[in-house]
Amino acid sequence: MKLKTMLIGLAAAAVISTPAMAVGGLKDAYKDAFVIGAALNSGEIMGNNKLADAIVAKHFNSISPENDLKWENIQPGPERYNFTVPDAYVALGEKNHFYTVGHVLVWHSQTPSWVFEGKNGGPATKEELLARLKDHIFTVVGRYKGKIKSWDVVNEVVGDDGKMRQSPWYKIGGEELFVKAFQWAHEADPAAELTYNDYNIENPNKRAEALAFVKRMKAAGAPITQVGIQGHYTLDVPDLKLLDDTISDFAKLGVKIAITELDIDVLPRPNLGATADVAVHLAEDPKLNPYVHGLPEAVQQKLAERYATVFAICLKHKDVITRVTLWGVTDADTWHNGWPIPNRTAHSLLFDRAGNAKPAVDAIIAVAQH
C-alpha cells in the first residue's frame, strides 16, 4: 500500500473511531514516542490564563516561549536584559518536569535594530556582530544551563526562492556567524539539544538548500543536533508525503528532527499557500474571515483528518522525532488571528477559544492506539 494511501486510511478511521479521551491526554498517548509541546505567551507563562493552564496540565509535557525568548524582548539594548518572563517560563517548566524548549537564539525577524548598527555609525563590522552574538549567547544560555533542554540556534535561514536568506546576520557574519552561534550555544550548556528551525523545507527546492546548509554546517563543526520543521500548513498545503520524505532525507544527516510550530490554518489566503515569512501581510477583507461564528462541521473533520495525518507521519518516524509542539494553546493565542490578515477569527489549533477539544484531538488519541 503507498504511504500516501496508508496515511490518509488512518487518518479517516481516527476521525470517525470511537473517542480516545478516556486514556488521557495527548501526553499520555504518545509517551512511548515523543514528547508533545505548546508554544506560550507571556500571559500563560505569569500564570494569568487558567483555562490555558488546565489544558497545558492535562496534554502537554513540552513547553516553548512564543515571543518572551526573543532577543527584542529578552536583550532590547545593550548589556540590558529583561529576564523577568523568561525566568518565569522556567520555572514554570522546572516546576512542572516540561522539556523546556528556548526559541530563539539567532533570527532575522524581531531583532533589534541596534544589534546591526556599528558603534561609529552604519552597519556593525563583522567584529562586533559576533562579539554581541557571542555575549547574547553565554548570558542567555548559560543562565539556563541544564532547565532549557533544546535551543533554536538558527532560525529561518534559507529563503523561500532556495537560497541563503539575505539577512543582516548573513550579509554581515557570513555562515561562519552560524557556525560560531552553534559553537557557543553548546560551550554555554554542554547537554542542550541545538536546533535549526526553518519552515517550508518540505518544499522540494527549499529542502535542497537546508539539507545542504546542514552539510555545510557539521563541516565546520557546527554541533548541529537537531532540525526544527516548523510546521505552519493550511487544510491543502502541502502535500504531506512530503513532509515524510523531508523527516527521512534530514534523518540521513544523522540529526534528529522536531515539528517545532504546528498549526493548521482553515482560513483562506489568496496565493499563499503554507508560509510562514512574517514580512507577508494582506489587506483585511471579510470574505477572507468565513468563520467568525464558529467552524463548520465538515472544515472541523478535515481538520481533524489534517491534524491526523501529520502525527501518523511522525509516529512513523518515532526513531528520529523528539517533539512535536503546536505553536498555542487555544484558538484565541494562534498567531493566525492577526497573520497573515489583520483581525481574522482563526481555527488553527487543537483547543477552541472555549478551551474546549475540537475533533482533531481524539483524532490524533486514535492514531496513536492504532
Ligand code: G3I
Contents of the next structure:
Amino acid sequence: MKLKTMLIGLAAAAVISTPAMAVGGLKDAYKDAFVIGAALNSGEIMGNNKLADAIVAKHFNSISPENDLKWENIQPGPERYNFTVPDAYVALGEKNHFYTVGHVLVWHSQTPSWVFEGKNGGPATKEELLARLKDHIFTVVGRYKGKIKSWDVVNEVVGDDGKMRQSPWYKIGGEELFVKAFQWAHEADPAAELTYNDYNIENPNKRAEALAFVKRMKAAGAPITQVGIQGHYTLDVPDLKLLDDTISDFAKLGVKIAITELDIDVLPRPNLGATADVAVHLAEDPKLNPYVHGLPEAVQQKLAERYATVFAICLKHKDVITRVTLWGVTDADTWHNGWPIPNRTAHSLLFDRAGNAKPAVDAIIAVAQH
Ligand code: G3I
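So that was the form predicted on its own. Now I'd like the form predicted in complex with this ligand, please.
So here's everything in the complex, that chain up top.
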C-alpha cells in the first residue's frame, strides 16, 4: 500500500475509532517513541493558569518557552539580563523532570535593535556583534547548563524565497557567525542538543537551501545535532507527504529531528500558504473569523485527522524523531488568535478554550496504539 494511503487510512481509523483506551496522557501513549512537549507562555510558567497546569501534568513531558528566553526578554539591555521568568521556567522543568527546551539564541525577530548597532553609530561591526553573541550564549546557556536539554541555536535563517535570509545577523556576521553560535553553545553546555530550527522547510524549494545550510554548517565544524521542523500548518497546507520526505532528507545528514512548534490553523488565510513569518499582518474582516462560537463538527474531525496523520508520520520515523512539541496548551493562548489577522478566535491546538481535549487527542493516542 502506498505510504500516503496507509497514513491517511491510519489517521482516519484513529479518528473514527471509539475513544482511545485510557492510557493516561499523550506522553504515556508515546513513551516508547519520543517526548511530547508544549510551549508555555509567561503566565503558565509563573503558575497563574491552573487549567493549563493540569493539562501539562497529564499530557506533556517536555516544555518550551514561547517568548521568555528570547533575546529581547532575557537580555533587554547590553549589561542587563532578566532571569526572573527564565529561572522559574527552568525550575518548573526540573521539578517535574521535563525535557526542557531553550528557545532561542540567534533569531532576527525579538532581538533588540541595540544588538545590531555600532558603538560609534551605524551598524555594529562583525567583531562587536560576535562579542555580544558570545557573551549572550555563554551567559544564558552556561546558566542553565545540564538543565536545558536542547537549545534552538539558530532560528529561521532560510527565507521563504529559498535563499539565506538577509537578516542583520547574516549581513553583518555571515555564516561564520552561525558556526560560532553552535560552537559557543557546545562549549557552554557540551551535553545539550543543538538545533537549527525553521518553518516551511517541507517546501522543496526552501528545504533544498535548509539541507545545504546544514551540510555547510557541519563542513565548517558547527556541532549541530538536530533540525527543528516547526510545523506551523493549516488544514490544507502543506501536503503531509512533504513532512515525511523532509524527515527522511534531514535524517540522511546524520542529524536528529524534532517537530518544535506544531499547530494547525483552521481559519481562512487568504493568499498566505504555509508561511509562519511573524512580520506578515493582514487586515481584520469578520468574514475571516468564522468560528467565534465554536468549531463545526466536520472541521473538528478534519483537524483530528490531520493531527493524527502528523503523529503517524512521526511515529514511522521514531528512530530519528526526539520530540513533538505543540506551540501552546489551549486555544485561549495560541498565537493564531493574533496572527496573521488580529482579534480572531483560533482553534489550532489540542485543547479548547475551556481546557477540554479535542477529538484530536484521542485520535493521536489511537495512532500510537495501532
Ligand atoms: O508582552 C507584550 C505585552 O506586554 C504587550 O502589551 C503586548 C501588546 O502587543 O505584546 C506582548 O508581546 C507579544 C508577545 O508575543 C507576548 O505575548 C508580542 O506583541 C507578540 O509579537 C509576540 O508574539 C510571539 C511571536 O513569536 C513574536 O515573534 C508569539 O507569542 C510566539 O508564539 C511566536 O513564536 C514564534 C517562534 O518564536 C518562532 N517560530 C514562529 C513562532 C510563531 O510566530
